[in-house]
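In the form predicted on its own, a lone chain appears below as structure tokens.
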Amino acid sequence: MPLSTISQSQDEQYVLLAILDNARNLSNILKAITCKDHAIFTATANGLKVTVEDSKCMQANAFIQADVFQEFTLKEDLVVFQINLTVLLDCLNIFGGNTAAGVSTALRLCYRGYGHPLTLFLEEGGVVTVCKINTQEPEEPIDFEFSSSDVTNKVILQSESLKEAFSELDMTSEVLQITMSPSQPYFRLSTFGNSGNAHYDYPKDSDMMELFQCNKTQTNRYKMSLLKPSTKALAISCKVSVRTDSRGVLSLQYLVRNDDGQICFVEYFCCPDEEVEEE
């Protein structure tokens, strides 16, 4: 039974209905925030926001705009539920996540409302699989109160250059130290691992630097264990915006292009581990 034969009367019972020709456009971006089992799904007229948190110190959000979907129908202003993200990803890849040319898994994602499971209809090559995943009462996500009006420093980099930095820094370090300054070293990443201290500097006029807006010298340390999951978003992104506010809270925004060239965003917030005295 192809997905196209599902009747309109069946669709009418859902408060959320989202259709994708290629399920990888959802699964790839969800993999980029998978660091804990459970995620909060928030659907609005703008699209889907999926939130994962760790230790109340880190939050990862994936934003999939409504126009990424072939169809996105919402019967209520706001639909929120919690779900096991690991189970959802297993279901989305039930056909093996085939990347062969011209082969894709179509997805119809349906939710009838509070207390109901999330239902996935997945079709590939005429074979349809139906998965029902229990939903839970969502916990209130942390508000990091990160306001663009309170951003002290901001740089936008080509992701390639940040991947290079992470490959050269010592990931055995317990912390990643980030220095952002209107004067030298401008933008510096530092680690303090088993092989000693390592620094990676970016000149503000580097070809890899698309934007450099630093108003004040800030040096903050962030737990590497909280930042490591963000490298999954880095791996599939083409640009990254690094921002800090007056409290030293870090925002990493990754711009991701899906298989169809559409743009989605992944954002990580991380609280500073400790403040470092300026030299």
The other form holds:
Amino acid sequence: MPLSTISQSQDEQYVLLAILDNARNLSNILKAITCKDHAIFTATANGLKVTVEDSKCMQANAFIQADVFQEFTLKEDLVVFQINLTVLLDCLNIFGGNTAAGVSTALRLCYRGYGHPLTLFLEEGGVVTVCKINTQEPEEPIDFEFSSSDVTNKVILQSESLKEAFSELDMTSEVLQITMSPSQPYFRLSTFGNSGNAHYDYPKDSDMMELFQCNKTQTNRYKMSLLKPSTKALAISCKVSVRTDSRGVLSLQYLVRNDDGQICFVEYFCCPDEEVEEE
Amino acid sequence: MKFRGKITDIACLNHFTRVVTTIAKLTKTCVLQLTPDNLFFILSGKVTNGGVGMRCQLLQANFFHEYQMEGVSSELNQICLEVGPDNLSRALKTVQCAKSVKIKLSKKHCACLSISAELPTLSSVSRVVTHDVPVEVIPRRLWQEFQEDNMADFDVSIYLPPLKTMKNVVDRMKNLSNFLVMEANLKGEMNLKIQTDLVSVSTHFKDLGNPPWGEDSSQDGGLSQSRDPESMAEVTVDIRKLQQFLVGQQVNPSKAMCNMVHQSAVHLILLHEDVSLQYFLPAVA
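Having seen the form predicted on its own, could you now give me the structure of the form predicted in complex with its partner chain?
Whole complex next, starting from this chain.
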């Protein structure tokens, strides 16, 4: 196999080396967080975390655990670099991102350390592609200080039910209003668009509702333009957890199952648009 | 000057339509050259179209049930027309179910290729739909442009990898860069490369094989015999032009190959049983 012969001798020089039999397992999850070009890669012994931010108000994180990779070797405790995500995705899909069964692109991802490019070796059907993507000075990601102890309301839904609602959302509305409450209407999505207002209510005992833990009625508005990119993660996920803390910061956690049945997570944080007076 | 052809077989009609559609994807206008045995669609490499050239040859007998033509004179028995292949393709697509299609050079308001299709009907009265595609008759003094000129001695000739794979790679590379470097040697290896400020990508194909040019006709076989098999011929091309060529391919050819003149041109050749398509891509400076 050509991939294993390439630069075997150079393996020692890499601070990060990750091997994946199916590059789609990485590209699919990265696709779900592409809303801006620049992504911060943080590699630890646990795996890879990829962070994308928009307008200092929204942050998307993709977590790919180390055991998703066939091999994941890290020479340092922490490796951080920034990279152009659009370019990386084009490289990962260089062979067309084949969906046909039995055909997959093998990937070897290497990084030699600060100042070096990220090198990808991709192989499909005996054809080898080598990509060298220049890395950039990593920016410090925003800390949303979202702690699970401060969570006011939390629901876990089957993604199926939210997909339907999101596909029908009135995109002419500037904001999406989320109401979570221990009493009626429990969990409500509202839009205020050109053609009128719309509300989507979820009863708390619905089959789609896996968990309903609401302590206090909370109504917050979030910019539609910031939430829109999260629908890409929703589309490939099977479960979603919607949480808000006392400040109204929204956390959306998506559980994504890849082609090989392994589980990855995508997390979104979004700041509320403005305070809404509660009645 | 006369031309009249009739296609009666539906498979031939589909095939002919496919070829014309492929041409339409490559160019807005081209020259249709009619000779007693062949039809040629020709785009000569002019500066206005970035130096890209095309030549597609169709053996008339493989498509037409009846084929009559009378050229400008008996010693120059051919007709050259300027056509918009898109118009032809659109007309042909609407008559895919016809019992027979006649293509005729006619004079209406202007010179036209009239495509008359006899459509199937349940009654005894037949229905005929005619499309008139305007064409321009090209005078004889401009004909020398359309003669097939021999490719300058190429440095490397190589079979292309599966066009679908190549298209996928070129599509992605087009997102990243405007120019692509094609490299090939006589060991059956071909590389596609791009390089920008952000990224460098190179795709390596191997074991493609090199077509045996001129081995049976002459012993010396030109430059290629004396060439070091490892040494790469390299041409930088406009990635959009290459992509355009790859997008247009609707059927997998029986043979696809590429001749390269180091730092000057790429000549892509696709051979089907009855159609041959050649595409010339000049190097960008």
